[in-house]
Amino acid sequence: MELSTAQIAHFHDRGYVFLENVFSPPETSLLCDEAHRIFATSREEVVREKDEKTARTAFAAHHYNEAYRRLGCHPRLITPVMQLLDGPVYMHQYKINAKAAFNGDVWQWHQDYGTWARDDLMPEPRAMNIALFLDDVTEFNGALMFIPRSHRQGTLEAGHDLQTTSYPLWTISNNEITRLVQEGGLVSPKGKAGSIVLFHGNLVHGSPSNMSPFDRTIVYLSLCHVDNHIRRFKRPEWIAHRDFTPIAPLADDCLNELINVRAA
């Protein structure tokens, strides 16, 4: 799957693309299904609320999931970014975030690229994010919120909040967001599972928390171009991974055969 020129062009101007229908209902079903098997496990990579018991994000699936894994390499997510970053990229950063009924926490303001540039020594902000829902996400189970045109202001000043949440973000001012929204306005991609979203890595964004009954799942892959790979290992490997190696697209149908599988 590549992006038309409209939408390359709305993805350089605003700072994102929206997609709707690009995975079927049996692709998203598989992957929502094991994503909930994730979360319900131990492993150090499943983060969870500040309840310590529902599940916040889950690193590193394509590491120990088959399904993820085949998805790390699927060419509807995979190609579109390799166009836009014009060449081969890598896996910088792979989550699956829960955002669960009733207890889904919020995600503060911030830019991606803040973190990596900061905690990872990314030299540029060549690496940007390709989203996939797995659950319908509507204005009442925690959307994300954009700031149009704000990846066009560079790296903005941030602080590193330690508090709000059971994960470190750098977040940016009440005062810069009110400045950001006021020149840019607010935007929400909503839509059904299956839809995908690209935004820059200079983005802002963050997302509200989810005080309805409904799950809001979505499946992150923060990819980079191979030669603006991260200088600084800090954090964990299972969350700014190490293996610079460009991502081959499988074939486009490689999640068939574990549908297959499941419906045997």
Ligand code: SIN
Contents of the next structure:
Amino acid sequence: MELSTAQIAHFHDRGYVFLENVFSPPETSLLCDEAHRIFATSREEVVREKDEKTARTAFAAHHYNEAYRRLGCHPRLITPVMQLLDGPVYMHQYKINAKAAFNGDVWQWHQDYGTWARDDLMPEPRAMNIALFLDDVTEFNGALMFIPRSHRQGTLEAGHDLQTTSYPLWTISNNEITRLVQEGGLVSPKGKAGSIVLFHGNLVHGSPSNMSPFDRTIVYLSLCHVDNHIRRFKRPEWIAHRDFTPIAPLADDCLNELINVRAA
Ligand code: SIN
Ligand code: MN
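Right, and the form predicted in complex with the named molecule of this protein, after the form predicted alone?
Expanding to the full complex; the earlier chain stays at the top.
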């Protein structure tokens, strides 16, 4: 799947592109079911919320789950990112965020590249996210919020927040967020399961807690140009990967093939 010239221009101008109906209901159901099976395991890669029970994030599922291995090489995700980053990419981080009904906690305001630069010594923001909604995302279940054009501000000052949630994050101050929102406003991409959103490594984003009775499962591939691989291995391998092999996209029907094999 290739992005159009208008979509590429939107990404460079605003820092994100949102596309609906990219994955089918059977594909997203397969991935959502597998995500809940993963959340129910006690693997170290599954980080819990502060209640120590609810799954918050499952990292590196491509290492231990066949559906997620295939999704990590899916042409509808890899090809547009190769287009935007202008060359081969490797998987820097791979996570399924649960944002569970009632218990899914906030993600504070941050830039992902802020963490990749400070913790992992990634040389440049030639890395980005592509996210796939596995549930419908609405105004009720903790949708992502973006500050359009904030990716043009470089890497902003941030503090290491070890308190607010169970997961440490380099977060941006309220004063800085106020200034950025005065300039760029706010957007919140919402849509059906199967929608995708691509966003720049320096785009400032966050999400509120989920107090609705609806889960908000989203899977994120953080992809980096292979020349721009991380230089420091401080975080566990399952959080910041060290395999810089270029990803070779699989066939477009790679998930349907798995669905058919399981149905047979
Ligand atoms: C993130 O920014 O890494 C996650 C945000 C979310 O899933 O709401
Ligand atoms: Mn983020």
